[in-house]
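Shown here is one chain on its own, the form predicted alone, set out as structure tokens.
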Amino acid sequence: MRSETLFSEVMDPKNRANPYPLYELFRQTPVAKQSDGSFVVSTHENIRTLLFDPRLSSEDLPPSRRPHTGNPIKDWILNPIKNRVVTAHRPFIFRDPPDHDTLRKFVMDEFTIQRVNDAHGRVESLVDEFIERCRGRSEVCLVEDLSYPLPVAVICDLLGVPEEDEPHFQRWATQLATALEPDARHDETGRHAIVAAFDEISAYMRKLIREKRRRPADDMLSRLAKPGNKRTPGMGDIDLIATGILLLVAGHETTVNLITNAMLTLLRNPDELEKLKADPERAPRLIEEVLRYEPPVHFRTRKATSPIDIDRVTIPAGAPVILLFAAANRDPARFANPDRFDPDRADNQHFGFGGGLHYCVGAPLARIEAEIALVTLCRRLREPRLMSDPPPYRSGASLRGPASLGIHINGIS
């Protein structure tokens, strides 16, 4: 298998039950070019250095780009007008300081350790709700059962979005992951698609926050839409629409497949099972090890706006750069043992939600979510066991996870 195009199978759908045979190979060679003049980066070491280098970009979406329509004034004025607009203003996981800082502070202001930890309650109460709605039955899919409907609704409750509008988000939120996926970038009928669903989830931001402003509420959305003044500037309007746009699909595209990668690696590993139910407070650890063994996110892309040096290859300026997260987490220069699923592991210090300036702002969220899931499931659910194994996969290759995953039970406590 030549190195230049390894990444091409990481893409494809055929490993995406086990890229990490893939990912051993590339650390061989730490920094791989590819055929298409992208530097693949896969050990922790460089990863870690390249997190904190200010010559590397999260700005590497391409300009937004709405298809010709054969209307002229759409053609040749609005659209070009939005495309400057949404490429200006991109959610600020796609932008670089000092913007991506100043977008940043306004979340984090709000998305605070206090409001994570009051969620704690209706977390519960909606993991006791959705497996109580499987009794009866013998099979459960955690996917379709628990995994998806539960992020959904904890973020569009910290959001304040009305809950009979959840339901529109999985089609938005699944289209618009896929711009983290390379091969949608160059894809024009892929593009085409993005575009289209930014389109209709900013529309429906836009009346929101108009909501909001009219009806001020306790949640975060309402709280972020307040005007500013000359002391404390608040969010301009796009970037408000872009930053709850970000929150909406972020905020539970990764947290369906950390909690359904948690219970699979379970499912394979029924002494840590029965470990977490006799020890609830394993939990913590547990996820630690999850989101390093099995993490949500199994690479980032970036671009270099200055030549890099390191591990004695240059990346050009203008290269496409891949961060591999999963095979950093599976380093054996930094953790012993490293394929084994070990959650007493002592310093633990994973990508499983990125890191430098843009790790993930709802890690305490998801972890709450992850854990309470976990110690709820393995407490209610008798006998489980895998329908089959490997389960299918969802498509992407960067958000990686199942696309369901089909339980055998005995019934529900």
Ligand code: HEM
Given for the second form:
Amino acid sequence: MRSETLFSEVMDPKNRANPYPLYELFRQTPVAKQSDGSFVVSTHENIRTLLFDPRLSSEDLPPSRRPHTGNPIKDWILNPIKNRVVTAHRPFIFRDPPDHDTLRKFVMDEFTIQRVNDAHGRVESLVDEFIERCRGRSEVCLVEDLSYPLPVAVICDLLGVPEEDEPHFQRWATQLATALEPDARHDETGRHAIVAAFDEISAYMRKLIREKRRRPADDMLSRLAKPGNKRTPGMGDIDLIATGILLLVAGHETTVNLITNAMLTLLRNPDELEKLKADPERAPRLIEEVLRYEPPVHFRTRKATSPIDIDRVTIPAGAPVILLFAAANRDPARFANPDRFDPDRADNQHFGFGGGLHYCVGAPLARIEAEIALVTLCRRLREPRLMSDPPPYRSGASLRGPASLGIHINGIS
Amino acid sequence: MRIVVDLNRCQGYAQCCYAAPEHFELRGHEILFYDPAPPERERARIERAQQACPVRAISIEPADLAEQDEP
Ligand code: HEM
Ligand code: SF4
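Okay, that one was the form predicted alone. Can I see the form predicted in complex with the ligand too?
Shown next: the complete complex, the earlier chain at its head.
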């Protein structure tokens, strides 16, 4: 197989259940130019280098474009202004320094250790409640019954988003997540759908923030929305909306995959399931190994702002650069027996949460959720068995994970 | 138990501080302070911090050989 078209194989849904053999091919050409002009980077050392290279920009999304409506005022005045405003106020995951750092700091100051660790008890009772709802059944769908609703409930709680609004933003979140997939940039209909979802969720967030200003509560959105003063200016309104949306969505489409992939991996490795049951203290190592072995985010795209020489290849200015985290996570030059699932490996420096400036803000929260979910599932589900292997996958190649995970059980403890 | 943090590797991600706030503290968002000799009963939390560090800057060593020989 030629390396120039290999990435289209990664995008092909037929390879979703097991993309790892393709990643192995990629690592043989560690910086692989694709026929569309993008470069795929797949080894641990190269990705680590590039994550700290200021010449790689995260402002990679194509500029937003709203569809033609036939109404001249909209088409020639309002929508072009909107497009420009939205592009200038992207959430900080799609921004570079210095703006990225300023916006991220607002959030980090709110994402305190105390608040994250306070989520512990709430996560425990939610997990128990979701599992309790499955009582009397002989089959559960992990995604629907736990992996999806848990992170939604947790982030809603933390941000102060009314949970009953969830049905709306589930659709918006799913649609927005497709913006991360490289094929989105070529697909005009898809891009219009993303903009439409964005407009709806922005209107929702704008209203919510207005409400938080009127009646501040003890939640993160209220605190972020607090007007600044001369010495410490607050976040601008449009950035505030973008940040609120990012926080709401970023944990949805990722944590669901972590919990589901972790359970899938345990069901495929029953001895590890038994070990976790016997010793819940193994959970942190186990989750770290899932983040390496079956990460929820397989790659992220950046753009070279000037030419970059790496591993005897020159990436030209303007080229999209795909950092294939999931391939680096199985790089034999970095990890012994990389295709073996081994929670006891000593040196597990994975890219499950990325790295560098954009290292995941929600990592500590996601870890708590996944650890508690897994320990409780192992303790409470009796004789869990996979209904089909591999399970069906969702369409995303970057945010990759099962669409559903059917598990036979013999009751609940 | 003795903790060593390779401060050249440490990038200030603060993941250790979330995992074991009593033993790791990041001051001014960049300088890491930590307890170099936490009690043995804290091992699980220290290991959690070690696991969470994205650059694996934290290592755990036995305090001395005598402790290693303890049953
Ligand atoms: C298992 C769950 C999760 C995984 C695997 C994950 C993964 C990632 C990855 C790989 C990045 C880096 C993106 C890049 O380098 O371009 C990232 C960034 C980010 N994540 Fe997560 N994430 C998870 C959960 C969460 C949660 C629960 C939240 C919110 C509370 C969150 C908020 C963010 C934010 C705000 C960023 C952008 C950081 C920046 O650009 O500085 N994530 N995440
Ligand atoms: S987690 Fe690692 S990199 Fe981050 S502050 Fe702690 S030691 Fe430093």
